[in-house]
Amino acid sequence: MVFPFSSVFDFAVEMKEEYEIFRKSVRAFAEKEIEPLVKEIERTNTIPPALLKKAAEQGYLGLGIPETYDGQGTDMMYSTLFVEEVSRICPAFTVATLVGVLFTYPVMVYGTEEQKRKYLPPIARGEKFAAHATTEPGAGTDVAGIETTAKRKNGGWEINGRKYFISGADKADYFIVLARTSPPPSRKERHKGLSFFIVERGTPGFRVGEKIEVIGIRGSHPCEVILDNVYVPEENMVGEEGQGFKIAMDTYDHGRIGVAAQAVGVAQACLEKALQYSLQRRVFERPLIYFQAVQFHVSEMLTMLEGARLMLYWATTLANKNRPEAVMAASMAKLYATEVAEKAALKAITVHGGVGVATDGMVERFLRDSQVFKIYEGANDIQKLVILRQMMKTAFGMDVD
């Protein structure tokens, strides 16, 4: 019984030699270029621009973007491995480098050829950065509840509203903004009448507001974005008018795999640091690893980690095949992996003792990061709803509100 899936083949994880070669190159880059700067990044809450330039030179900013638009032409497994390996060192760096995917994905899938040729190449080359602006002070999980409006004016659209918790907004040159272009037909159809627009930094009436300090992912803080009578031409609409909710959901379904990869990377780091410390730290004339309590912590961390990793690679494999089951798998991977990251961080802190709670011990930061993982790209309780609804749709063809 493989309910709600149809076959044991649905659980296949497909890998190839090129993936491993790429993974090793990313690990080497992260250890050589990023790791020496982690304390500085944590202290200043900023990713050095020179580090982003080095990532661009390696082609990491073009992952997932077709070669036609100066990208690497890679599938999703490359992005998953990149995020996992870099998050093992510095999760914030993956946000800084790949938050643009929330812009490039809807443009690639729903945008016009003119939009693709204008915006994708400079992002792929690392010359420009992009952000995704949907969340508002009163609308996060409830995307249909946004209050930003776009009204027709002079052959284009005038946008007014305020966005909040927008990752990468401080350095983004391009923004994809969700706004209401028509009132919903009814309360049950609030998701209708939403549309996406591309807004460039420097457009009159558009500005990035205050930075929002959060407990984790230091180095990539979110910001507020204000749109005051911002005019954009008709050609800046992404996709069809009124299809914004559909585009947003599709984008987030893919983005959740990236969050799961961040969580797996952090869980890996917690395991490695706990094991290394327990081998070096001596108490009662013996290394910590000789004590059963510590052995149990390390064993449990490894078991949870590999379970999360397999779920991550499985969801990525389904996404690579464009399988509809990928939506449910991505939510399952995000839900499980982020909770594993939290548990692994707590166990790593326990093994480290006093060093684990010291802010310069570089262990407690993973617990802080895990709390952010559990919230963005859809809070974990929302993932449970997505999983249930997708299960009912897959198994019985039922839509459950």
Contents of the next structure:
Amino acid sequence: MVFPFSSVFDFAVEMKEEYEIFRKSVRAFAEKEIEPLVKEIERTNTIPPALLKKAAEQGYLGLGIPETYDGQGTDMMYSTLFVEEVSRICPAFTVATLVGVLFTYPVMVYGTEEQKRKYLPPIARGEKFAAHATTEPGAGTDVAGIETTAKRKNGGWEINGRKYFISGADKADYFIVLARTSPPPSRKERHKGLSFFIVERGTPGFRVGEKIEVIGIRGSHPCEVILDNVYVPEENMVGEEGQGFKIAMDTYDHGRIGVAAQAVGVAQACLEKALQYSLQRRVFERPLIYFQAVQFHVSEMLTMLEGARLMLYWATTLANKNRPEAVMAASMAKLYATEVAEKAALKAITVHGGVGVATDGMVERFLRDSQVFKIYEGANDIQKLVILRQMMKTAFGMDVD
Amino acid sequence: MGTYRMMSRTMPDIVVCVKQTVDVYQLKPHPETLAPQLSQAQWKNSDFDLNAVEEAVRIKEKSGGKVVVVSVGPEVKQLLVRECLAMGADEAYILSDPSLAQADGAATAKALAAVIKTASPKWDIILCGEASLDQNAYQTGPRLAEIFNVPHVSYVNKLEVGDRVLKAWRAVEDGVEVVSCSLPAVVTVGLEINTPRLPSLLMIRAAQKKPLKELSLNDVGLTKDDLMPRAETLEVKALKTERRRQVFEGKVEELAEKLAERIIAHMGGRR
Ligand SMILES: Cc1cc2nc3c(=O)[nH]c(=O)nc-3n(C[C@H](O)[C@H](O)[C@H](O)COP(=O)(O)OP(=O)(O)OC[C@H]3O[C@@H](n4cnc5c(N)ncnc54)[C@H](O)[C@@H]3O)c2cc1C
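If the one shown is the form predicted on its own, what is the structure of the form predicted in complex with its partner chain?
Below, the chain from earlier opens the complete complex, with every other chain and molecule after it.
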């Protein structure tokens, strides 16, 4: 009946009073502090540093980091609700949170105590920012295809290579960088021999290169990162040598829920905007909402949105419980919610007519945002592979990789 | 002993009365009947009362002491009370009883006073919003002061608490009136007094561990009869405003002047 799950209890969404208080305060923050600046963020493609400072004061940058490292010690639902509510106003603002997790998660799970003590507290307090550098001009989905190398030298490592599409690189102080530390033993084992290193901005030979303009999430633009004979000491390796691929996959499995949350926030914004406009805009002497075709658009948006939201909260609940099915659920939520965001944006544009395609109408931006959601943290077609493989693995212990 | 007395004098215990109302910003009158559609509305803490909580927390941050939140109503929602605790209040007492659905100013004040007497009898200041978001009756504060037989200062937009005294700036018709009175006293505040803070994540989590106690009519020594309203609400309707639909054309600077004149004329010539 519930295949590939084991019982109806696997479908629980678990909520607490404190989540709702938090959600409401984040909404108030987003509407009061971020919304008045959205036009400027879209125009300048940057987030004002003062805004990040305010978010840090509210404790929003320490989500998911334990209290022992100056974080807020909150569970995944907090992060989900934060990203969803802020994305309803400005998804770019949440990219700092998402890439922060792509740094802090591997350090927290695989790092040494020294690494945790050195790097987590300043990030949790919002004093330092972090980035995650895996993708390269020649390898994105195919993580094992990266060409950046790290070679042993003077008791440490010398890293050479070029990273591309690195979010938050312009602001970041700390980077977690994936490099090849030994050649793959065979073609079948390409994913072996990769390792992660922490590289601090300012290390000789390390440089943040060109900005990459992308169509969506304006306010957050990825950059190129260049590593030219960058020397890091042995203690900067995160996890064991050769464990990099596994750490990368675990990190993305964990972070993916964040993209689903961005997508749900955007779909919510599309619904609200479309509904509001259809109540205000009069055509043929009546508000738009009185026309059945418009009603269909709005009800379809609402249905898809709530479906996506339930998947998001469900995946988050499973992740909170550390359940193995959480990986599959997160992929499903990412796949579905990002496609819902795209469809909702298209419908919102349709309902708005000319205003929908006007670049200062503040509606078309959601369609652009949704395209980015569909690509980063694992393109949607890749999510389909993850879903199937995880399902086979959890249900039958079968590896169809 | 002397030190203790001084400390106790400078650290006021503040009670804040917080009403939960429908969120009027989300209220849309029914297009035909104009009756507000309460069933669709969401509940929130009345705005003025949040100013009162904020002011109480600021006093506590400056002078020490304790902030106690009291909320009464037909069905007080714990979640909203927790929001006040997240803003920095220390403990909360709530009284929910269906008979409070029809409560008028007198009944509400009676219920609040009974809770305060039971839960926090040794208070120095009671802070209230000057009115509530939904009914705007301006009654609760003055009535509480009458019940406790203490001074009452209303429409306060700036407040200083000293040694057994307070000094308050009141927004009155033609300016600001500065008054002072001894403690204990009841103070009602308006929206201008401060901007209520957004609770930080840390405060939200801390609020989960703060005491929040539900009391019954019996616990506070009241019966349903005590809360019978003296007046009855027959009907509630929204005002229908007709727009004037006047169009002015010309240069912006001149238009502003013209528009101002028109507004002044409409208000009976008073500037
Ligand atoms: C705005 C933005 C921010 C980013 N931020 C970061 C960052 O901070 N750090 C970082 O490391 N990376 C970052 N990325 C990179 C991102 O993770 C990659 O773009 C993504 O993983 C896809 O890789 P790719 O672009 O190389 O596409 P490719 O891997 O070249 O894929 C191209 C297309 O082929 C499909 N495809 C690939 N392999 C298969 C397959 N096996 N089966 C079926 N279809 C396949 C893909 O679905 C995709 O549609 C960012 C990207 C963007 C757009």
